[in-house]
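Next up: just one chain, as structure tokens, the form predicted on its own.
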Amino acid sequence: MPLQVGIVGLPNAGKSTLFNALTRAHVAVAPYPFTTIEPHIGVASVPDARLDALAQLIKPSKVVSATVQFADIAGLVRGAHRGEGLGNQFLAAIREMDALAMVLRCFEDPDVPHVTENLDPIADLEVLDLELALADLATVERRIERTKSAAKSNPKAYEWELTTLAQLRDHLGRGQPARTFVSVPSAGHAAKAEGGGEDAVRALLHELFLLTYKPRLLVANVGEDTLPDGGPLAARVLDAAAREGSQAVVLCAECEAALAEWPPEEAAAYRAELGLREPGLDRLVQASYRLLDLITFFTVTGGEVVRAWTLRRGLTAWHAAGQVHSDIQRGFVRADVIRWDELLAAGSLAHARETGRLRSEGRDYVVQDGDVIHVHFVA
């Protein structure tokens, strides 16, 4: 199933519109709450100079890029974790999601009317992060009934369960997100107990599904007569990032969604004078791929087409083609392997090989980001 990053933030905050810059989708943009009802699903293409390069080298009659699943997800409100504003139907959208972009107003505009009087991104982010983790409170203190339940024949298996769960609850009622558990001294106590560790507390983390335990950026989204680097609110936004160890996009979602439409050309040059180096949805997909711990293989078949894949960071070569087909995974013989700047070195595929830079490689190679590989199977 592909990797997806829910876009979310309160309403009026730019979702949408940074999801149509994305994905180049229409989906429909107001100044008002509550545009979006159900999820919109849309994939980004990841950019990749390696890509190009070795495309530029092969020649190939199609070139296929790595992607991030994005979804936009409706804005929430103050209340959502009681229902208020659909809440439960977005938060249950959250729930699916592997990662969060947490879109961040900075930006003045009246015609689009914020959601509380003064705007104040960093407020926005604890309205957001308050009801994320009442929501993950409630989702323990059920699971803490039903824990209960079940131990009531057999109390010592269930021990440890009930005392990580407890102290989990309080965690979330102080306000603290879920992905700081392991860290604090009581749930290190906990994962010392029979029965527990610490990779025990995060399997029960990843079981539960919480809101807060899912990997995060924060994205300023400025206005574009603040760009380059956003202003004094993005800096905000960015010290934030910085205080909590996440990362940070500063981005002009409109700017970008209108030059989404743009030649290449004139894009780039207006960017240039925009003082921008490079365009924020690029920046906003590689630290969404970051975010989730991915790197990038490249295959190429029969010199028709280079593509590039996604993959876990730690994985093996067998995981790799299980990527490519689920055939080509069992049957797997063997890969032969060569980093993409060797590749371009080298000229070509046959010369590398006939080099000896083309190496051959048994399943339980850990793939490094960059590797061309080509697996040898049988059906």
Ligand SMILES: Nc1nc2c(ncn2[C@@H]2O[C@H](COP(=O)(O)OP(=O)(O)O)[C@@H](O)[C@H]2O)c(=O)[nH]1
The other form holds:
Amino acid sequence: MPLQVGIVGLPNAGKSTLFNALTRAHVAVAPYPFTTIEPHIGVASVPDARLDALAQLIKPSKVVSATVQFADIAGLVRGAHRGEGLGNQFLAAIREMDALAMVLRCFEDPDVPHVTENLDPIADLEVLDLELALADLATVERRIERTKSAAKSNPKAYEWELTTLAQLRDHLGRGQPARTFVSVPSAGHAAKAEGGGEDAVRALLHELFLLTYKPRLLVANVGEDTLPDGGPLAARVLDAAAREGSQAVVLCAECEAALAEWPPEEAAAYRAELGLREPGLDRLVQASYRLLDLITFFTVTGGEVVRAWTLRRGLTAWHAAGQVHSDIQRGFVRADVIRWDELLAAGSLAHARETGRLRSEGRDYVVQDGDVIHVHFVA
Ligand SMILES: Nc1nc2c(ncn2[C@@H]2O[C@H](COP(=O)(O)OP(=O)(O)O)[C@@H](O)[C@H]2O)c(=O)[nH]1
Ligand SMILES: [Mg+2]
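Output the form predicted together with the ligand next; the form predicted on its own has already been displayed.
First the chain shown before, then all remaining chains and molecules of the complex.
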């Protein structure tokens, strides 16, 4: 199951515009395609200058980027947690996501109605967060009931879980996201109780599939006239992101959608005029990739294909081999490893080997972001 980022926001925040911009970028911006695989799900290639540099060096016949999937999730409105609108349906869709991109409306447009009279992206974010927290609260309350009945025959075994769940319920009830629960002092206290530990708290949160436990980034969708910085509303979004320790991306979804259909040089020239150094979409895709805590490793198979692959941070050469092919993983012998920039400096794998810069690593080697890996295996 590939990792997915859900595009979430109030109606008319620009979610579908953003999603379509990513989809259309496929046509015009060939190196970084984005294809729609289901009406609301698309695959974005991750722009990566390291991959470009390796392709320059090796001149393969094919270059393949790493990817991230996005889903356009409609229907988050006030009252959604009670099932209003498409409430339940969209909450189920969010539950399946690995991370969320919260689209916040910062663009003025009298023709596009907004749920409130004045634009206030932070108030909008609070509405979104409250709905998610209330949905989580309902989840936790259901779990408490289940745990209570399980505890009847063996109260001691469930003591820690019940205490922790009660604290979590209070935390969510105050409108706080599950993300910040592990760090609150009372949770720390519970963690020290028998059966606990911070890892146990994390495991419990994970098991509950809580919406407010998902990593997220904020997207300030601004009007073209406020580019490149996005004006005061975007500044407030950046502030909010800094306060909660998340990332924020400022972009104009409508401009991105239009520019995605232009010839690349003209789009680049217009971007430069607006003061933008790179497509906002690229920044969004890259930020999403970081949000998922993914790293990239590269393969340069026979000089034919240069490819970027995705791996969870902390996984090993053996896992990397499995990404490439299950046969390669099964027959894993060892891996030749060199950092991408060392390979560039060496000029070729052969030269890197001759000069002793190619390392030989075993299956437990923890892959580092930017490693070029060649796995030796027996079939
Ligand atoms: N002026 C302006 N309009 C936008 C921008 N992004 C989206 N819109 C418009 O806002 C309306 C709602 O956008 P849509 O993407 O359908 O919102 P959704 O409900 O969040 O999916 C559409 O008419 C868009 O053209 C933007 O950056 N600037
Ligand atoms: Mg929409």
